[in-house]
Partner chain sequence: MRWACILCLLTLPAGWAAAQEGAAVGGAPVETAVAGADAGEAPLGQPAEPAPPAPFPAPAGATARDKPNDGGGAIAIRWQPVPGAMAYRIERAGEDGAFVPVGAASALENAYEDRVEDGVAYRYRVVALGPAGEEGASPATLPARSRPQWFNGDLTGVALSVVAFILVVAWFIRRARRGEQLFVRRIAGLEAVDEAVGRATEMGRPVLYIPGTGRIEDIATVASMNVLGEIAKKTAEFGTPILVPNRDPVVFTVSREVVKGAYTAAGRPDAYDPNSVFFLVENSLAFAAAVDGIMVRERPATNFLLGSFFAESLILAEVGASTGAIQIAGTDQVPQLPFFVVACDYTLMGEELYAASAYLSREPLMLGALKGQDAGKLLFMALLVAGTIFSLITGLDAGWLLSTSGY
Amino acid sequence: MNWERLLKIDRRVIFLTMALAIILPLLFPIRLTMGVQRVTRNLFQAVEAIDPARQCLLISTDYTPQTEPENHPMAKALMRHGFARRVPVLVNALYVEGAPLIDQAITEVMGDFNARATSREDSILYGRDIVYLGWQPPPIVPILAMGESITGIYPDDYYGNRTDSLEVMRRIRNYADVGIVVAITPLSSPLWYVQFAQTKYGVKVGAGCTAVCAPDFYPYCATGQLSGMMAGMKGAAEYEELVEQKYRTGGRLKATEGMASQSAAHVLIMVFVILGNVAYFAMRRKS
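Single chain coordinates (the form predicted alone):
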């Protein structure tokens, strides 16, 4: 084999090969079989334990377009889970930059469910099944204030409706009516909820974080301060699979599709590294 030629390969060939490895699995989705981490299953079980008649699921978001590929599927998977169980879903945004992304996610998931609905009872209705509370600065203020009154800190929702006029908000007052808060983030907001909301009001807290942040949260999962976690795109894909296996909600599973692309890219990088090292040592031995 011509090792010298391999070492001098045009970098544009490598870039093109990598682009194909990323793009092709997205154009032709492949569903990979994945094991489910305990922390992901624990979060799923925590949402399963919510009593739809008296509790809601609160999804707290502070991600922006930079981390959308990892965080966005997490928010949508949680919404699908809540809708499938008929658990009321409240959503807030801790930072204004990500607020429009949440609106997009709500519209998409509601559309998937309502496309299959045959009656009003089967449909997902805004105000009855989901409320988008919107954004209130700074983050610590709404985290603490929701322990006393959710409608007090969010008098109007993202769309300008009076929150106290919405059907579900007549029985969801504060953290006492929240089954679990799941913070979707590339930052430390799950720990803010643990430090301020859980310590003072006893609410359960879960996390959906980028892969690079996951090591910071595993100790909190081990102690039970976090009820569970989705770690990176893989965690989002695991949660999508758990929801889909039990409820068959339909819709595109973006994290599951993304895992095939991500895996192909990782394998290709390893192949390039191995070939480069083999070629280097072969040329060194030859010289």
Second form
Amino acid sequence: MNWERLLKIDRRVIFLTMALAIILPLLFPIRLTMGVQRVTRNLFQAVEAIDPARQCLLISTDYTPQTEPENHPMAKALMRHGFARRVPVLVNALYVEGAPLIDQAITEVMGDFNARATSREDSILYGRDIVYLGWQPPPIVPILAMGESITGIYPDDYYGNRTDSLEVMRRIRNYADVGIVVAITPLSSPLWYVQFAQTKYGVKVGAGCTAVCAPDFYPYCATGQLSGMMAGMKGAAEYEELVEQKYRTGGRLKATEGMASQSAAHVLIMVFVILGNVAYFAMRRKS
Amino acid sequence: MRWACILCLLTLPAGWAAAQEGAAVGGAPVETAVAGADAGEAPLGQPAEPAPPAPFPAPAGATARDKPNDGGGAIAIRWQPVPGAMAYRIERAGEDGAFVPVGAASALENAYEDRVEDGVAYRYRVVALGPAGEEGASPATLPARSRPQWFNGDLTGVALSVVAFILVVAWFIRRARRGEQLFVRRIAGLEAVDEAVGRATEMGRPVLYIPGTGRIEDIATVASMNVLGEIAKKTAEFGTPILVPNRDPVVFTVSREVVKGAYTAAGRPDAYDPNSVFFLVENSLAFAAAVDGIMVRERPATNFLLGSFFAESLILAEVGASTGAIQIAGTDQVPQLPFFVVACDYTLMGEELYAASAYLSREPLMLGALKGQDAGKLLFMALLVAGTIFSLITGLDAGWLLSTSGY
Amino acid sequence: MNLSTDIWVWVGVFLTFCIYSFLYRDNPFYKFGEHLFVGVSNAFTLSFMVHRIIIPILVRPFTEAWRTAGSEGLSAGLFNPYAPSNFLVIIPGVIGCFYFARFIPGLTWLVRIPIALFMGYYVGRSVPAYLEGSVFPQMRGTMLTQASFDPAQGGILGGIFALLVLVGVIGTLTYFFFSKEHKGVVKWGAQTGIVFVMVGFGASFGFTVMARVSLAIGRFIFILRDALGIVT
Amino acid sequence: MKDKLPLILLIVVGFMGLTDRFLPHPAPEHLNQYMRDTLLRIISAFALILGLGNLILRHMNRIRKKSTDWPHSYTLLISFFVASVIGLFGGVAGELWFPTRVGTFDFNITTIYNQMLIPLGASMFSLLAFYMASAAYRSFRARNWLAILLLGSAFIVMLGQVPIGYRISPAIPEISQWIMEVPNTAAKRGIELGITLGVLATFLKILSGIERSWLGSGR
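Can you return the structure of this protein in the form predicted in complex with its partner chain rather than the form predicted alone?
Following is the full complex, with the preceding chain placed first.
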């Protein structure tokens, strides 16, 4: 075997095998079982603790379509959880780029619920069970201003309704009425909420972050500044499982389906690392 | 001598404790009113109800006072919980005396924050709600007025530590000003800067300096601007072309001034090429796409990636590595550091990026600031150890000295 | 197989292909995609800047103040910078124009004024934010208390882990110590620190793989589902 | 004057920013809000105009000089101008006078964003999956003990991330989480604490005028 050749393998070979590892499981899907991490369970518990009569769940999003595969299932799973518990859900977008995506998520999850609803009480109604506050730049402004008045900083919702005319907004005024803010992000917006909203107004904050940010947030979960989090696609899949186990809400479990490709890609990278090291040591012994 | 100052700082926690206690007890102008002093007094107004609900034990010790450390507009109401209560209703009365419900709290809570107008006197009472709709109203509190505070007493510790740090750094700067030699150890990534610029000169290829993809709000960008000044001086001396693509237009305006200033300072204003600093695009991925293009087409011999980087860090670093360039990276975005460590030749981790401009310029005053950073680290370490030992021995939580509002 | 009939979907597929072709090597497709990306993305930013900032917070307050002044005459309220319509918005506008002073010989120094405002404000703001949001709670979280050994929170083992975190933090801080060579005690401290840093970075890298693969999954799903209709 | 005025301004607004968090009173709060929400936002809009001017001139230059790949500068300029006209005169969602719809075919700036910029951005971003694989292959070699630590923890965490790790041993996700919670937390905390000191030092260097590279050359 020519170890030297293996060591200096063309990057394009790696790229190609990687592409195959991702595509094949998508074409021939399998479903894998997994364990649930503590931080995910904590977030689930924190949402369980919201008092539906008095408080709401605020989902703050600042992801763009680029991290859709990771962040989108998180937003949907949270909405499902909120709807299943009849907790009013407020959603905002910190950046305009992601705003249309949230609209799509709301439509999809509302559609799932309402397709099975039998009465008006049973359905998810816009303005009563969910409000999409839309987008106000720059992000720091709404984060601070929601401590005073949510309708003040979001006078109109995403669809152009006056927010103060919506049923649920009459009792949800500011962070005092927010059970937990879950910031879904590819960046560090949960920390902005911790630094600017929690320090000043004491609101609970949770995170739904891409896997890349997760290591950064563990310290905050340990100190309790973050009540819990969904870390990456796996976190989203776990949350989907938790909601599904408890409430049987149905709907597509996007994150769970993607886990097969994930596994293949991870295993491939590990195989590459092993190959690289075997070749490296074989070369070293030779020289 | 040097340690004397640090020792002084170590006594700070005691100061914090005193300050925090002061704020809580007498420091803030608090208007507290305790109900129950005259428990016999009948509530002045009752909400009109068709049939009076069955009685239920009333919450004791209800108080209302201005919410401390805020911008006004809030009164904090507290009470002692009633066993068996399902929830609480909070009622408010203005000058006219009629109580109206303003909010509710769950059985687990014993505090409520009411949003009110500043300067107006309000009285409150807390009604405990029983499982079968019984009600028990606490006596009315004395009137409380909300008002804005000028200083947020919760942050006394933060304010003091800012002041303390300013003093320490100022002290080191003064020492530096007096001409004392301050020792700074070798930092590999920064030692390599000369070699990296020199290599570009030898190969006749440009140096690429990416000041991050953050905005000027990210302090790492400001630090990067400072390093850019030093590196541009070197490229001016060596006569090597430098390319500075920018993602944020405000950063672009700064980096242009910095590079032009550096060429002037190096005595080569004529060598400054106004096209060397340019704006590309705000979208960070479009920026990455364009910079990848620059890397494979202009083939810079040296890439500096210093500043605030986000997800695009590895795209830039891997493409840079594939072109064979020497790469010196640095960021304070901790999640991106592993990628730089893996894909670049040298990586400045967090604080090293902030130290870089001092290290490169060797200006005594800047080195003084660097020494201040070291003193801060010693202080942190000492506090951690002292706090741990104290807590383990006494069983108290020394960490509460570090608590700010919200926790 | 159920091919999409939406033109935009095929535009998306083509652009995806343009970018992915860079993995093979630099080529005209990538160059096209790259330049288009920069062009369109700048146009998008410009449009939003005009519609969301320049018009609503610069032009409109001024024109409305102008109109009010025309119908009701000048009043002090029109010079209140906090009012929704006022003449003073012109000041930020003028400061903004200072950026262009660079092209006027003799006035180039005016460029420093907007720069000073930006740098000064945000540098100042970040100091308490870092201390309050990061240093204080993280320091607090690092200190051990007797509760760290609480049986309910992991008992002795939990306490040992908490101690390890403390050791790691102190080691890492020592590693970044600039005033002493890494020799003697400092060397040991710094070595401990770098062990934690390397293990942490490795973990961070491994943890991130999932995020990045997720992105690629998203792209392939777009091609396989939205465009080709092979998977559902 | 030319040096002093900007420096004085910088010190004044620097302290304003610094004290914002400490002074809850509405008077300073309003001033800060004005600074953030009006003044600096308007200024940043002008910076963008300056930046775009720079970009356009540079590419026009490239076309004039016929630099390498100059035809692609046309791609950039044309796409920029066309999309700008659509965005500026067609409105964010096509509500202004410029037509952004032909039959059922919509091309307002939001659609362009969704249908062109999103695929471009997502593709660019997803290149990371491939670059991670190549970076891992290239750099994760057990050359010395530090590299072994890096490699080992990355390996365990990767395994802990996927269901297969759980199948091999349920302990693997536990260990991986332990690595994230203990050594990773410690390292991050140490680095973060250091960063805060760097931020403080930078603040002082800038405000005291020791660091003045930002003043540029006009002196």
